[in-house]
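Only one chain is given next, in structure tokens, and it is the form predicted on its own.
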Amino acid sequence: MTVRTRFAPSPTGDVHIWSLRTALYCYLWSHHNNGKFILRIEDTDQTRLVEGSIERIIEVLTRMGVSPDEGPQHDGGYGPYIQSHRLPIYAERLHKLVEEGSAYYCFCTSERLDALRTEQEELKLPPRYDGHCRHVPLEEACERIAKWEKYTIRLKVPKWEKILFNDAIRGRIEFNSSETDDCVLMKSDGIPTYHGAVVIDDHLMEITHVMRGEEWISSIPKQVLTARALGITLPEYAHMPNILGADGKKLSKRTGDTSAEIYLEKGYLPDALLNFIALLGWHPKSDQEILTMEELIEKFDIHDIHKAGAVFDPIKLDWMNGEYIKVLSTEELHTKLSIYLHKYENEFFTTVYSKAEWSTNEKILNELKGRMKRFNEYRELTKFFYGAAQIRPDLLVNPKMKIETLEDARASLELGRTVLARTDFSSLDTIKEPIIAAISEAGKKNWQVLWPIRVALSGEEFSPGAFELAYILGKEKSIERIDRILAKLS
């Protein structure tokens, strides 16, 4: 048996964490098992179809490293992908389902069932369908609809039935077929509800697993009655925990920024995003948590998906992308990094980055990698090598550092000035080495004096240290923005 797994998604706007922790899932038991995965796109829900849905679906798919093997743009002899497509499909066999007795026309109208709804409600009963055209003869229905009388097709539930099944995170569900009314099928223009076609796409697709968020795990009794009646079989399902926020409940746009995009707008990297993600509701069998998408396949396990929710933490997803940013070469940074600011920082990339010396760039790659979590801090965390520092007097007392005045500043300036004036900067230790032994043989502490020449350098309370200030920025900048503060303070 090919495992073959599938992403359905509904074109109905941006892809959310959720949706993609889906896809990834999907992708991984695929290739796990030399499968393949499909894309298949879900839109029997006319009325709220978002234009372009489709194209943002497929490029955040690939720009993650998860795209799929078949789908509306790579056809494996399973088309179409996109539901919309396929209505002829659906109404060969549902109608056949009805004239087969296990379905039937129902010309209910939305005032009926509205004025059902609110006496059910009024009543403290179950919103439920009652059966009105349940035993309508199929020869009167079929003169009905000759008159073009509008119609939906409802499966025929059998009553008082228990029904059984096995879920690959939860094992056996019993559930009893009276909870569940004669579900709608196909609507009355024509086109099929999920129910009516998710089983046949599946079956027809060759689908062999089917993993999907808890919510689902309601709807498997009209699924498993509509595969009885199809006369099919349906594929293993895993209903996996909801991914929730800090506040404990379900991650929602209310909790949190849930689509895919935005988090590739802040600057994480794919590779750390799927990693991350791939951890919430399922683990290795190892305490290991940073994984390359080839270990990730090779370990991960449908049936190892927990039953219990996950908690979608920022903070350790900004670990988690530092991790991936430090082991990067500097060469794979820049190109990355430029990629990044291209799409969504574009006038600073053509003014500013693009147009540094590479030597400039790559000494400031190498002082970040290791303290920079995401791409959207770049610009912040640079703004001083690449502008102008503010000239900040207010931040150079400093009694933690022993300087109890600026005069105490001013004279250890003066004093890295000196030093720095004479000091080869062809690396960090030519530059370090000098300053510290001025330092020792003028009777101060290290930190008196590269307390000030750092906030002199730099003009912010935090930021690299004075040595690797000085070399990133060269010597005639170094002194310069020492200079100018000198001149402020005298």
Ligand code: GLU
Contents of the next structure:
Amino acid sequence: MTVRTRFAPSPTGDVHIWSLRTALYCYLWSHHNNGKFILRIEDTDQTRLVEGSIERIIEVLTRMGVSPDEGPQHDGGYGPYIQSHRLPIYAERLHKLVEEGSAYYCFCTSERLDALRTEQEELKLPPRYDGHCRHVPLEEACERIAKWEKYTIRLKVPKWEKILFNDAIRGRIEFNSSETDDCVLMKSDGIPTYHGAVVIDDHLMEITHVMRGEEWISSIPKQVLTARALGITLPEYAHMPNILGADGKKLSKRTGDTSAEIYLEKGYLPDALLNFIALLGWHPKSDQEILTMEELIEKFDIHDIHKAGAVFDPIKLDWMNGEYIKVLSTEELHTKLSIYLHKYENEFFTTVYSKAEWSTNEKILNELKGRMKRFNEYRELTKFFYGAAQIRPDLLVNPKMKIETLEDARASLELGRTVLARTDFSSLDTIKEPIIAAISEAGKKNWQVLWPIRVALSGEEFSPGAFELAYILGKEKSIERIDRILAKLS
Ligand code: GLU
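Okay, that was the form predicted on its own. Show me the form predicted together with this ligand next.
Now the complete complex, all chains and molecules, led by this one.
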């Protein structure tokens, strides 16, 4: 058996983090089994369509490195892969269900259905169809259809039947058919409902495993009964836990960004984001947290997906992204950062980053590699390298650093300046050694001199250390910045 998984989003706008997780798990499980990963677009609810969504879905999957093997762009012989292009396929099968007696034509108008719902609401009864057209003889129904009466197709749900279902994650789930009404499989416009289409498509596309959010569990009875009516076997299902926000509820805009694209926009590396998402609801048997795509594919098992909801922890995501950045070579980091800046911070990229000398960028990247968590921090973290530094005498006095007065600071700056003026700037070490020697000769503590130099060079309360700053800025700029703050002091 070839394992075939499918990611079946509705094209309704953003690709959410939980959708990306579904796509990733489908990708991992199919690749783990040398199978196929299918993208199917579920656009039967035409009222919710958002233009451009299909392109966005494909773009996100491609950028994240989880491209489908089959889908709207790659026909693997099971197409079309967009449900609205498959209408004759559904029509044929759903009308056949009516002929066979497991579904029926329903002529109830929306006015009648609305009135029924209102009545049920008033009586505090669950809203459900009352089976009004269930017993209309087929012959009579066909005559009404021939006279252009509008109709839908409804599934004939048996009364009081126990439905057993086995979920790969949750095990045995039991339903009673009485909880389900005669649901619509095909709407009056000839478009199937989600339930009508999904079972047929999973069957025709030979899907072996369905992974989807736990909110779909409630649709299981309908799908089991529809499959039985169609005479087909359902794939294996794994209903995945919700991704939770810090408040313990399903992640929502209130507790975090939900759109996958926003995370790319913030400068998370696709590999890191995937790694992070993979662990929202699954974990390898070991404690390993950083996993390459190959390792994820090797270790992932649909049966090990957790039952309990997984909390989306942005601090962990930052940490993980930082770990991915740390191990990049400077050239790789430069390439990825350039692509990011070009796309999201174009003006900074064209007027600043791409204009700077490679040796400057290289030094900055080396310095930031161990600290930068996301690419959208780059500009802020480097503003005093590419642009002017603020002159902040107010930061100079710092009792913790044993700098009690501006006079102390000035003496330290002058010492530093004198040494730097005759220092060789060709490496961090050649800068470090003479300064450290001079500080000890003057009987001072390192930070008494390094703090004011750092303040002079960066103009910030927090920044890389004095040596790193001097090395990146070069001799001329370093001296100039010390002189500027000294001038302010006199
Ligand atoms: N089209 C559904 C969605 O938008 C997917 C349901 C399923 O995977 O069966 O989430």
